[in-house]
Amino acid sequence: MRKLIVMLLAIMMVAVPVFAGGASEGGSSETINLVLSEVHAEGYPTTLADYEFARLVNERSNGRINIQVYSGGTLYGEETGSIEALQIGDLAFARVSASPVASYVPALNVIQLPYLYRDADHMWAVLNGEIGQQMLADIQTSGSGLVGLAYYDAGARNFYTVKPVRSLEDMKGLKIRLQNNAMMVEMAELLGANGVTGIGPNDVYSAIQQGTIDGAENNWPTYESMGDYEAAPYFTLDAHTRVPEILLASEAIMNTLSEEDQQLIKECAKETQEYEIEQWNLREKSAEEKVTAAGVEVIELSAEELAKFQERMAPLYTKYGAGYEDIIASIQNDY
C-alpha cells in the first residue's frame, strides 16, 4: 500500500518545465520534485529540521527543486522501509536513527556504543569531528545505495517501563521494544531483558498497553510525543546510548541531478544539522516538563547501580569494537 502510495505522488509529481528567474546560463529550467519521509510527527526537531532543509534547497535552487516532507510515519511506518524506498529509488531522501544504517556501515556501531560519550557536547566533537565525518562519507561508498547527507541530534536513550527499574535486577524479563539493530538486541540481553523488534514508533504505545512489549527506550520528546508516557509511566535515567539520526539520501536519485545540484543540496543539508540541535534543546526541556507534570515518576539510578549497567556491556565492546580499538580509544581520549 505504501509503495502504491509513493507511485502515486511520483506521477503526480512530474517534472514540469518553469522559467526559474536568475538560473545559470545553460542550467536546466525544469522543476525537479523530490520526497523526503519521516516517521516523527509534525513540530518534532527533526521534522522541522527536514522542512528546512526543503526551503534551503529550494531557496538556493531559485525554485527548481521542491521537497516535499510526508511527516509521522504517512509514507513509511518504521525507517527501514524508507531505507528500502531510498535504495531502490522509490523516494529521495529519509531522515533515520543511525541505528538501522549500521547494517550497511558496522563501523557506526562504534558511535553507538553504550556509556560512550560523557555528555552531549563529547557526542557533537565526535560527530564533526574526523571520525564522524568519514563514517558519514563511508556510507555511499559502502554499496547500499544510500548517501549520508547530516547528522541531527536524538539526545540521550532511556528506557522506560511499565514497571519501575531502580536496579539491573529490576531489568530481569522485561520485553523491551528496540531499534533493528543487532547490537542494541545484545544490549539489553546482557542486562537480562527480552529485545524485540519490528515494533515501528508509532505502535509502542498500543504494544505496550497490548501487553506484547512492557517498555521501550529512546528520548524524551519522542517517549512525549509518541505518548507512550501514558502507558509506560517509568522513566529510568541510564542515558545507556546516544544515537545519532541521519539524513540520508538515495544515490539512485542522486546520479540523476546534476553534480551543482547534488552539491547544492549536500551544503544545504549540513547547514540544517545546528538548526536541529537548536530546536531539540528546546524540545527536550519541554518534553520533559509535560511528562513530569503528567505524573511520570523519573528515576535517576544510584552510581552503584550504573555501575553494574556499564559493567555488563564488556561484551559489546569487544564484539563491535573489534578492529575498532584506536577509534573506540580516540572517542575516550581525544576529544
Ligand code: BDP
Second form
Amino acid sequence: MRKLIVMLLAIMMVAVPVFAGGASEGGSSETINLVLSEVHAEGYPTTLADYEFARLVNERSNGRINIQVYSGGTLYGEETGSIEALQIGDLAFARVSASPVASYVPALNVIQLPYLYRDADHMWAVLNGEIGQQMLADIQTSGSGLVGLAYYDAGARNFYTVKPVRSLEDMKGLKIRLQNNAMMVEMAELLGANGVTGIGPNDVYSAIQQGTIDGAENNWPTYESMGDYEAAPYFTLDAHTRVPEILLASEAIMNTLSEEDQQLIKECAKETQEYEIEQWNLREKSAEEKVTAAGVEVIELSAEELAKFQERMAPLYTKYGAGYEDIIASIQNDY
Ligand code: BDP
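The form predicted in complex with the named molecule is what I want next, because the block you gave corresponds to the form predicted alone; please supply it.
In what comes next, the whole complex appears, and the chain from above leads the way.
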C-alpha cells in the first residue's frame, strides 16, 4: 500500500511540472505538487521547519508550488530510503540527518567527526561560514543526485542505555544502535561497543524493549519524542557528535522546475534555518526537563573520563579526515 502511494505521488510530482511545460517561465497558474519526507512527529522542531518551508514556498510562488509534508516516517522510516528516493526522482524533498547522507557524499563526515566542535556556536560558525556552505554546495556537485538546501540544528548526541555508562569501561560489549553511517559504527566500536544499524529512529524504542539493542545515541528531543527514555533511562552526557540536519532536494525533480522556481525554493529553505534553531533551542530545553522529571539518570563524565572517549577517536580523524586535514585544522583553530 505504502509503495502504491509513493508511486502515485511520484507520478504526480514528476508529471505535473512536465505538463506545466513552460509554465514557470510564463507564470502560468498550473500547480506543482511536491512531497517532503520527515521521520519526526508533528510538532518536532524539524517538522515545524518543514511546514514553514512549505508555507514560504507556497506564499512566494503565489500558491503555484504546493509542498505536502509527510511526518513521522510514514513515507520512509529509514532516512537512507528517502535519500535513495530523492536520487531517483521518486521524492522531491527530505529533511534528514547529515549522518546517513555521508554514505552518499563522504566529505560530509568531516563536519560530523566526533568531538569536533566545542559547542553549538562553534558548529554554526563553521556551517554558516565558508567550510559549511562549500560542503552544502558540494552535495550537488559531487554527483549524488541530491541538492543540499539548508542546515538545521540537532544539538549534541549522547549515549543512552539500559544500564548506566559511567566510564569507557562500561561501554564494552553494549549493542548500540547507530545511524546508517560506517563512521558512526566505527566510533561505537572504538569505544568498545557493538554497533547496530538498520533500525529506523521510530523503531529504536521497541528494539531496546525486545533486547535487540542495549541502547542508542541521540539528542534530548529525539530521546524524549520517540519515548526511548522509558526503555533506556540512563543518559551519558558525552556529546560525542554534533550532526547537523540537512534539508535535501532531489536534483532530478529540481531539474524539471524553472531556474526561478529552483532559486525560490533554495531561498525559502535558507530562510527557515533561523526558525528551526529557535524551535530547536526551546525543544532541547523542554525535552531535557521532561525526561529528567520522568526519572532519567543523567550521567556526567569527569574531564578525565571524557578524555578517554575522545582519545579513542584518533583513527576516525585519520581515516575519514584523509584529504581534509586543512579543513579540520581550520575548524579547530580558526572558528
Ligand atoms: C535524529 C535526527 C533524525 C535521525 C535520527 C536517527 O533528527 O533525522 O533520523 O536522529 O538517529 O536526531 O536516526
